[in-house]
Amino acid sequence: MSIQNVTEKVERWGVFELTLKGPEGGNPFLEVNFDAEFRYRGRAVMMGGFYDGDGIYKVRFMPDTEGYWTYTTKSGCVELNGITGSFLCTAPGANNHGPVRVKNTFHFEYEDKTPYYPFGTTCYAWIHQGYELEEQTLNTLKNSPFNKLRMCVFPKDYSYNKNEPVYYPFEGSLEKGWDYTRFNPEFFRHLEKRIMDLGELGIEADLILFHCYDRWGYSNMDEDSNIRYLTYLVRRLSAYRNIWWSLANEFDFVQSKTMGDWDRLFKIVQQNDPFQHLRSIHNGRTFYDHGKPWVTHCSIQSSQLDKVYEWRNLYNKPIIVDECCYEGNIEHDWGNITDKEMVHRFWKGFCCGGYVGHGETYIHPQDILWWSKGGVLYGKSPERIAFLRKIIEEGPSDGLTPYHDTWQVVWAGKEGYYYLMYFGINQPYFKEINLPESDKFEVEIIDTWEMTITPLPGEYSGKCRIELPAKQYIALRIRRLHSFSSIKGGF
């Protein structure tokens, strides 16, 4: 195909993808290999490409340059091999700024440089629940305040989650076993069609490759197996720009599995994946080491919101406290935090420099709890979560930086700029406070649970005696008005 008769367009951060046809005999998702070379002037990206069932062979690819790309494909198969062609990559829309990156060490952006400030929730088994209940999740989502969603690629077996799941990922079944060589492409097709449901709504989805609550022996698979899935995996789904690599939720507590082999399994997603999407994986009661080169930024659980500043410091990479307990009432005491207590830990974290999530595991006469299964969100915090979303919004671009905390208050900001003070659990009627004398700053009280600003008459500079109201769960606002030096000032 020459380039003058190029009619095919895909946008930047879009997906492009090639289907062929190909062998149907024997097993191809073994004894086939395919991949394709995606060419942009003198850079070449390999993508590798992987078999979708009834002879069909596929490869995707996200050009992140605007122009003409061509292409090659590469396969010991004859009907596969060196087929060539061209696409032009085009603007990219409204509502695309590309895969998320990290940002100034602890932060994050789009890659069209848009700022991205995770807010994120938790459905773990969503997209086993048939299509009425997924449908019913998408349409909450669509009017929440999250922008981020954990989920699980295998199904779940745990305390209100006991069905079973309508696509297996193998073929096989649970009373005959399962065959780890044979994929069965309906599941991964439903799979990725959920993850661009969640691009439509600009979600990114935290996506988890291994669990431990597990009935069907997925988390038990042998090494052959895991690398084969996840190589499979990781072609079909890394040209989605909204995807995010969780190796783990609870690593620790996947029995089968040790230090080295999670070492392996990283290094098994950043080889496959050319657009290298963030990497993590969240923990149980140890964490993996986050320090390590293949791990782009910390995914955390722990109830402990005011170790973000050591955490910060120990990994120099950003923090998300992905799992700080849930919001609702069942009988586990990781699920049973009150909405004050969850919209408290989001203000918490952000306040010393990290990210937080949430969840929600209200009783349900059909236990269909958020926290798995999705559905409707019952509690107060996701308003309050967005009421915070938009004032971190507002904030400086490049995130907030924490400066220190005491029994009273943590803050953060950007110096001599804009700080956000938060008092939590305690009630001071007062709080003295140092700013840059040659500056002069505006400065609003913060009801985190009422969802009020009050801005305060008069301007600030210097010493100043701020009144509070004397009631928990407020917070400051100071914000400087005109800039005649860069003096540093500090509370």
Second form
2 protein chains.
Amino acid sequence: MSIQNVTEKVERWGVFELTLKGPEGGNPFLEVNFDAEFRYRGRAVMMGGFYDGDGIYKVRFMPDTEGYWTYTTKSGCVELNGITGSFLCTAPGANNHGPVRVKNTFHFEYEDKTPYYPFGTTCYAWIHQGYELEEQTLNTLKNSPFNKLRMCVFPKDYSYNKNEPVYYPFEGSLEKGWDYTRFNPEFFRHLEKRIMDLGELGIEADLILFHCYDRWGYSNMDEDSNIRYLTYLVRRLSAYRNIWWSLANEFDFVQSKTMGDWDRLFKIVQQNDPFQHLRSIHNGRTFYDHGKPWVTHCSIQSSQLDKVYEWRNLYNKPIIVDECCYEGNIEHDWGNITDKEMVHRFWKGFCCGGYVGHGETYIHPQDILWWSKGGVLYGKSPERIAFLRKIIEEGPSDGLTPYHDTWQVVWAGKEGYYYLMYFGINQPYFKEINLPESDKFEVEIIDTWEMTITPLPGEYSGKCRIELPAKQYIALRIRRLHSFSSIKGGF
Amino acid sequence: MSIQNVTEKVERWGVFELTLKGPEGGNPFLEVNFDAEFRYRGRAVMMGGFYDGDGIYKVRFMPDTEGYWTYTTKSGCVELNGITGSFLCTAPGANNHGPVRVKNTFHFEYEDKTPYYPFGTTCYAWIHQGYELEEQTLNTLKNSPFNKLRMCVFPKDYSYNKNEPVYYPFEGSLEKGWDYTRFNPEFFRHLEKRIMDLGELGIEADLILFHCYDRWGYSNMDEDSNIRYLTYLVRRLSAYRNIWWSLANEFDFVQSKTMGDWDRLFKIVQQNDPFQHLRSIHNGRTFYDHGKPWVTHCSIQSSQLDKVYEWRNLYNKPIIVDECCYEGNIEHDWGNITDKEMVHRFWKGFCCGGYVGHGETYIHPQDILWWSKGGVLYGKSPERIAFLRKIIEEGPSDGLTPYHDTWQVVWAGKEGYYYLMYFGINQPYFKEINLPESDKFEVEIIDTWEMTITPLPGEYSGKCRIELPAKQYIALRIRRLHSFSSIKGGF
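Now show the form predicted in complex with another copy of the chain, given that the preceding structure was the form predicted alone.
Let's see the whole complex now, leading with the same chain.
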């Protein structure tokens, strides 16, 4: 039994990592168990360790409380058993707000209570494109409005996606087959690097654990291999605060797995992640039952944004329509909506009390389409999505509650304080609105495409007629006067 | 018993009218029954007569078979009983194709087998606007693509509709109340005149028998008055071949009537119309069960045109989405879609195997909105609807059968011969299509908004890649070569 360095410091929600030397012989991935118990005062948290190759064993931990933590390793292997130590958890850095949690049933916040409004995009296979393109993707993301990225662990085989990845997750080759009992640590170190890169940009990694766009066989592994893979992955990645677990993309298109399989795989993730990062599963044609307790929020593919109302009522969880079709012009109808339509779907989804995700699929001479490989964004929607994000961030911190309307207008707000009303593809010349008579409100006309906000003169109360520009993609922002400014951003 | 003129001639599906003098005293509307039996060889058809005021009684008849017809009147009143006569039914005039019937389950044709594709518009209260505006409406219709008009019997009270009508259907006044037992023949003669005017333009009158936009009380008449009204109306109008019966507009918003009431009223119409004109009922929020046997086709208000698939399967009848919102800019969201969106909905509905109706609601300084009062059309959709109508009329005479697609593309056709494929709001750069390998096809790219048809060079067969202009509102017309031209318009 040896004592590790007791003066190590880790910021709150940072990554503590313990590295030990252990056996190299046989198959350490299979044959060596290695965990650690972390303690803060009376609380004990078990965290699984993993083998990182070359006789190196690691365990990672994300402390959620400031102060002294101690740990003790447990292993059937004597070299790895009973190692103890401690570290000091310090205050988080300036841009560290902790992991994202569900808030107020339908919304999100960081663990430090800072509001988090997901504005996601999609680059499924970006980590499999090599250094240059991956760095370009990060640079594009840095200058984008996006704070969540849907991305796959495994490489992707699909139209516009035929290149081999740089790293493979298992030992072996496409020709000779894979040894699913032996992971390739280099693959996982690269994945971790990219997740950390995203973390530095303030971007949540919505990590897709299985998908069906596959020529390597990873979508058809046997049950034991699936469990080993998930266990290994979750142990390696759980300590990164910006991880979200997406069990699958288009789960119902993965023909090798039954609904019962997905339930079990969810539980494997849940059991191995003591930090309980967000968990979801994304549909093709059929929905998984998002009401099941291990699902933290709905991850939905649909172009029917007004169904957000229905899903909120059905599942009573946050709704992220992370695939509402992509801005682009490819032959697939999920990948050829216009810039205006993409922005329209964002506004519609948000004004129904949900969240919407972006993706881009413009034909490219080298088949570098953002939706899968990353690179550069060509579309006009991201700038408008940034505009919406600013508006949402200036809105109620506890999220927008929708008001269901009979016709096409969608609107949401915080009763008595704030209303965001979106007229979508309609072009009304005017609207009559009913505001509470007990207060006075300011009204602004927002052109969601031109990105202008025009305050209307005067104060509004009760039944009001609002003249409108009789064009598409117009919204109204209505905020209570006086009371509003004093509690702006925090009411 | 007297013999009427035996040399009278009436064209097939024209109106034979017998006029007799009878009692004027008391209330002839209530107290005198008067019918006639019309005979062609062994066939006898009973037709109800009606009182037209000033001691005049009439019975009208639409003969459907060429040759000699005889008739005998029947009445409890001796002056009107046992009058016999005959007329010669001659060949129909050039533009007379008879009444419209359901064809091939989901489509329509005139009784002479000429295809009829409904391209309707809406002027609810046009007959209540006075001579000048009514004539202007007719002139507009004459130069429009529309061959069906939704219109109300009763005057309308609603936003933009506050003017009093020229004629009232009953004796009485708004102030003193109405005598529902005494009809105003002038009102009905005017209505008939307008229906005949439409007939001369080749326009079907989709006549709305009840509606709720009412300050006169006509939507709240008692059961006996409703039955008397329908009986009187149907006896007066059935002989006009261009009549369709629409039991109500937004039937579920007429609070005074139950579902059982509507069933009974349908049967009153059915029993009094020996020519069995088309019958439907138009919904607000709730559908009437269009599966009931007296409903000949579905009259639907909805902006979800892709549901045409579902309704076809559900009701197994023709689907007319006669209210898919209106082109315009008023405050109501059913009345402020753009010109492009209106044309889009037409294409979408037709390519789902249904039919779509038009309406227009642009703000007007004198509140003359086409949708209700008629007048002049300002929008850009009618020209494009004319373009679509031409394409549909060049297509299969037995109508388009839809192919349900997973994504947004809608397409319909006649298997092996003809396909109309519409990409809607999507903007694909190309499409892969699968044509039968046994034949060769010609392919044309249609820009539904620009109204251009661009034939692609070459012949197409089997799996083909079609380059597209990567913009919205594009369609493909695909026709079998060789075989097609020889049976054009009739295959």
